[in-house]
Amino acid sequence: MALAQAQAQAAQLKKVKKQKVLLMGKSGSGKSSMRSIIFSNYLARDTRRLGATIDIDLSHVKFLGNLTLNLWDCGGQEAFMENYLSQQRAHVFSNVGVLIYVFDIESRDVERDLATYVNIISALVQYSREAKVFVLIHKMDLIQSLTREEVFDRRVNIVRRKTAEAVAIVRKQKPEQSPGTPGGAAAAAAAAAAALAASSPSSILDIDIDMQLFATSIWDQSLYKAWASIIHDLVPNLGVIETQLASVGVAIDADEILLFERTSFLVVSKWTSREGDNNPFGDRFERMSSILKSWKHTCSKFTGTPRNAEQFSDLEIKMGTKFSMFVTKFTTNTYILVCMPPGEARFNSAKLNVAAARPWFRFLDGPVIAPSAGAGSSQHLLAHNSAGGAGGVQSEANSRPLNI
């Protein structure tokens, strides 16, 4: 039984995604910003000198060791638009794992923009109804604080709204041309619903789309937040990923532990003890990823290495009686940080523990063979003596096996 379970661990290891993701929103609503602050380390400042995207800009974007990002960055100018919903229509819209669809908050055509959204989930359904969307509703920081809430929650409302005439008119047969709408945008979109309606009129009732809306900017860690969450739905062996994080989290007695890949310091998984869901910042964990990629920054600009390179090794923090912390180079893809209770001990003890733990994650730098259930159970994890506390590393006769 625990060799047929290393095996088919094995299988699901060996497996490289690539995703298709489709960046879109009118010219000027800050996709290819937001794509080069996230992917290419750019400062939120340098996205300033960033032109217009002219029709595609079509990168990959890797990301861990098995999944590499097919990213569609499109250009937003109305003809543009036009041709991805007609003569472009299949080539665009087929095979797409991920819709990411920005929104202007400042936009002075609303109207326009969701007419335009309306007729790319409508051929988003009928190419790739499978996949999931996620709309950034972005410059929010061009909104007073004291009404960014309410501005959000309204426009929200609108989108989900917009969405779902979008599903009726597929299911209705009927596309109608919304006002701004381009004729030949709105007769290829009566052609896909009637195709849609043919080949699967079954089906045709239960279409449903996976929708998520966040609102963000380039100037504080709701970005971070919002990309955070389209990874972690792209990233492959999520499950073995996050179980293996339980293990090591339980072993040392952590508070939280968070994992994050190495460029971009997207939040890829996390761990959070009892004590740590107590912790009433919901937004730590983007608000590391900016600190982290801030501290890259300045690592970058003292040393006079280019920001794409690998910047720093560790990074410790220990708060006299309140908690300690640190973060350090996991594997080759990325950085584990780990927080804690106090004590000396507990601390050197969690780095020996994490060390000791690398191995069980070297599939996050690409495909392995997993260990089969012999070499496991050979393998352990270091635990501290919480009781002794000085006591320090136990020996590996009484330490506890990751569980994998």
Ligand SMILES: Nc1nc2c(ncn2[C@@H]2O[C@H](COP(=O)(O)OP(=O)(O)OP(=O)(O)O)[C@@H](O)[C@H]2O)c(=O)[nH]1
Second form
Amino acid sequence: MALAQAQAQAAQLKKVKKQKVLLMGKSGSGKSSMRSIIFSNYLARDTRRLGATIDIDLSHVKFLGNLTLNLWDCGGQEAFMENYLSQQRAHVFSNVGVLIYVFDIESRDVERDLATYVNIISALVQYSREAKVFVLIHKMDLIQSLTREEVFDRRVNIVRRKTAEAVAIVRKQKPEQSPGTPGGAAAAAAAAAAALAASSPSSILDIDIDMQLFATSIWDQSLYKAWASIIHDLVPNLGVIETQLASVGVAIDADEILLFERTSFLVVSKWTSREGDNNPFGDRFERMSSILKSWKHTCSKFTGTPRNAEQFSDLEIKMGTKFSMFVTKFTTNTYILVCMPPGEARFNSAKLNVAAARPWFRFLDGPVIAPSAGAGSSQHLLAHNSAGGAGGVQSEANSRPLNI
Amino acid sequence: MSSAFTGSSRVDVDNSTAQLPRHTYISPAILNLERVYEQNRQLLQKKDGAKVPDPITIPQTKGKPRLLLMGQRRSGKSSISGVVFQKVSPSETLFLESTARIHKNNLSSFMEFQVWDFPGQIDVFDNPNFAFDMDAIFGEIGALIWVIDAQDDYLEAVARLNNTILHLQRSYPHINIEVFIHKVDGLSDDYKLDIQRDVTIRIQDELSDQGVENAPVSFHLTSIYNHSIFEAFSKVIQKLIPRLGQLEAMLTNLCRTCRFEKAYLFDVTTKIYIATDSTPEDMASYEICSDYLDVIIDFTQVYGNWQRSPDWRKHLEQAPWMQPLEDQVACERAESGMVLSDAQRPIMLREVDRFLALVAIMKEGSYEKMPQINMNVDVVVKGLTEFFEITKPKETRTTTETIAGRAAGGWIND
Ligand SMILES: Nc1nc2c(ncn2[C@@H]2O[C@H](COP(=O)(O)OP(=O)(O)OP(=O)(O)O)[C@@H](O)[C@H]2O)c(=O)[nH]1
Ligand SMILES: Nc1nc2c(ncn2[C@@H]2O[C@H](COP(=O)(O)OP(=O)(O)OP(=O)(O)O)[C@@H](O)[C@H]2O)c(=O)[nH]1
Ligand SMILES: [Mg+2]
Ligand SMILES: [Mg+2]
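If the one shown is the form predicted alone, what is the structure of the form predicted together with the ligand?
Time for the whole complex; same chain goes first.
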């Protein structure tokens, strides 16, 4: 029985670990730009050289040791879009974990963009009802900063309305009615809708899309906010990470702890003390991502080593009696930032304690479960490491049942 | 709930020993630096006491040295002023409107400065509608910065510049003329140098035709989209600093005793460096040090500027610490360090006073020697502080404002 359970668990973990992520939107809206900046260390200005994506660009992004994003960067030219919606419909829209839909705020033909969006959402709902949707209203830097919020809010309302429309279309659609929408795409949509309706008629009625919208630009930190939210829910064992960060934070009297993925510098997890909650900078997490990432690029330029190589370790700041802070390599795949109250001894002790806590987090680098040992989930690794690796340091997390 | 971190297994560092090395051990290096510092101090005293004229040939102006930004319309003057002195981001300059009247900025930094941004459409020497009071403009001037758009046809700009130089040579021959060959982003290195050569020749030819020799004209290739504009301003301002040589000697000494590769003394608000050691100029080092300063300022802005709750301090001063916060810290001003991964080269930063910070690239593997290095840095910082105490107007002395308290910068607009 234990074995069966373990196998089930392993299977489940395996499923979470590979995530199909669709990146869609009109040609030139900035999909490939964002992907290249976040995952491939491009500078914002490098993206001017990107050509239009032909058909679908598939990449497997390793994120931490135990999550792979299968990123489908779908070229947005009309012919391709039409093709995704018809011939490739099932292939593209099945098993989707996340759809990221990008709108170019400067686009001239908003009506057309929205019509395409409705078609894409319909297709998604038919094949991957559970998928999460992230809508990015992109290139916000081109809007004067005073009106940005207003422009964004207005667009959010429209997109929400259109999303409801798309769902309604799927709900109502019967094979013989395919009004309005042109060509093969609509026919295929109708057929798929019919198939879905036949197989599970009740479920169609309670489609409720899990959707979040963000205003983004490659020229500021807003990009990091949106993408951190996107990956946040995909990261396995998030509960464990959060609990353990909290124990570290409390133990060393920190104000804030941020855990970054090493390549993208996206915030994987964070913990803030009650004192730290008073910090008025609500955008500080994405700011830290953006600052550290551009610092990494500066270092790379200076050292002449590739941008994806490790560039720095052990950044320390002591700001008199205001605060202290350090950013240091943590596990193989992560950096950790600790912001804390001032004091030389407190600082040194925090650094040592963070180093001592490292083994608790080794599961972040954990390989995907080895096929031979299906039961060896990362939880066991964690328990093993923290008992053995951390020497005298004991953790409450050890004895806590780890529910994932 | 008992956690490993708060229990007996806590990895504690003894409070008293943590700060010891700073004051008990005196290395040969520190002694050497003390001596240099003392020499400099005596030198300064002697000078000031006896009212010996300054060795540098800048007239000691009554007020603040002034930087004038002149040049053709749309050459980039307001953009430069915005980016360097008002934290405008380069892309925001796209929205700038043409300047209609002289725009004056005051900077109270380690020195008091004024920056005057002129409208390109006005030629002060050749204006049919209005006779400018030349003395009011050029009387207290430190430098005239003439901005030329390198991406545009620059013949007219050069002709106007020539005319301006000739006028100035007659009445104000001591004024430094700094030619910024600007907007060189997007131009190839060869093309940049070609333009620089061409502009230089056109100006020198004209001047010698007019019988003007040795006019103080310098050329800089600049762009607001990279560090070149800050570097150029650094050069411009360094010429206006009295006793720059002494500053440089202090930094050179620090580099020798601490095995630093390169050290810069930065004006924190503008990221202009006002002195460096005597090793050759190196743009890459300047860039990384300047970016490092930026990182520290950004972090400080986010984490250093909000009011902690009243209980915060109480909590921090109780057991096991049992010390006022002031005694718990090793240095009351900002200090920071970081290690580059390629060859384990550290970079360090130390706040000197409310305006200045020392940033240095260290030799590989010197991170372990940080305690000794810190002592040497302490000494130099002390020397620098005194140096600037002497040159500063009285009312701004002895304030203890820090990087943390000064996110907004020191600029005021008229
Ligand atoms: N101003 C601005 N330009 C952006 C932004 N993001 C991307 N761009 C620019 O938009 C252009 C097109 O970007 P891509 O990423 O190639 O567009 P795409 O969505 O991948 O296009 P397809 O591959 O044809 O679907 C590039 O020149 C980018 O530099 C942004 O946030 N602001
Ligand atoms: N490519 C590039 N453009 C620049 C640079 N500096 C300024 N510009 C652009 O040049 C244009 C004109 O800049 P301004 O600063 O308004 O020019 P100005 O000299 O103050 O013009 P007037 O006030 O009319 O005399 C703006 O669109 C800036 O974005 C630069 O270094 N590179
Ligand atoms: Mg693309
Ligand atoms: Mg102007």
